[in-house]
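Take a look at this single chain, the form predicted on its own, given in structure tokens.
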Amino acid sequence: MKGLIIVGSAKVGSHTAALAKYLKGQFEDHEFDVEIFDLADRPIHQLDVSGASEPSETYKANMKDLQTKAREADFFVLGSPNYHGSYSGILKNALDHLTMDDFKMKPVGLVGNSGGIVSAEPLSHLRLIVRTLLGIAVPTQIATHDSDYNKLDDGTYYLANEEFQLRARLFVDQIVSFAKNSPYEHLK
């Protein structure tokens, strides 16, 4: 099984990226092949259906890679920081470049991080988007706060909160169970 974690933070080395790395390790414990597509590291151009702008070759290559990985994925995790009470614009842009065929009847996990007030609102908004894309958002979601992370000597964040580590295992178990036992396989 293949999974794709899309990190929608504009900051390289974000808390959301640290959570994605933690989750990747949990999926690998289940022998699932999971890739992280971090939009801060691999930006894509703004959706422009008019053709008025010409994206760089790097942006085009990143977008093509995102679309290929999305089509091959058996499940997704969408991660975003809390940007003004919702998910990030760069994650919305990435989702605008994908289609219902990429998400149809696939399990989707939702994760986010807040630097200020802890809020699950971005995840509630993403749940609506996932439904519109015909994906199936799993019940468990993860909404962390900056204080749930510590830093290594090199400045890299890691998930330190044991409660969220347990929640992450439940989250991954739900996605794994759904991906392995999807009652909707015939609808894809």
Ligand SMILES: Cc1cc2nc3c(=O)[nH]c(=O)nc-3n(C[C@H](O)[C@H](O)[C@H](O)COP(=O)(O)O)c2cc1C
Second form
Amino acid sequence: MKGLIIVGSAKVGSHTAALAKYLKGQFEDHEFDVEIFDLADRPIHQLDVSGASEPSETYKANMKDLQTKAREADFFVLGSPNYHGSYSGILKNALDHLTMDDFKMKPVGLVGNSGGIVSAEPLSHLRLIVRTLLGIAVPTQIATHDSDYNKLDDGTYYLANEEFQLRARLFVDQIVSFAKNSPYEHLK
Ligand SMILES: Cc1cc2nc3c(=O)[nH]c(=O)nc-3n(C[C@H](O)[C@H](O)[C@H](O)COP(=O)(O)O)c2cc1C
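Next up, the form predicted together with this ligand, please; the one we just looked at was the form predicted on its own.
Starting with the chain above, the whole complex follows.
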């Protein structure tokens, strides 16, 4: 089983990326192979269906890699910071480069982080998008706040809040269960 965690923060070394890293460790405890695609580290170009712009080779390579990994994934986690009460445009742009063929009947977990008042609204908005892509957004989701993280000596964030660590384990268990027992294989 392969999973893909897409991180949609504009910041390299974001809280959302730290959460993704924690989740990856939990998936690995289930012997699931999970990759993190952090759009801050590996940016892709803005969707341009008319081909008016010429993206750089790096952007094109990142894009191709994202599309390959998405097609191969058995499940997803979508992670986003709260930007103006919703998920980031960076993540939406990435999703606009993908299709129903990538998501159809695959479990999708939703996670996010807010710097102001904690909000699950970005995740509710993402839930609608996942439905449109024919993915199955699992019920458990994770909405953290900056204060749920601490920094290592090198400045890297890590998820420090123990309640969220527990929730992360439940979240991962749920996705693992959906991925292993998909009743929808014949609909893919
Ligand atoms: C464009 C933009 C819009 C934002 N809007 C909100 C908001 O509506 N509510 C909020 O709580 N925080 C908002 N923030 C703050 C981010 O949620 C905060 O910086 C958070 O730490 C981002 O998480 P990250 O480190 O995973 O990127 C906004 C930040 C940016 C850059």
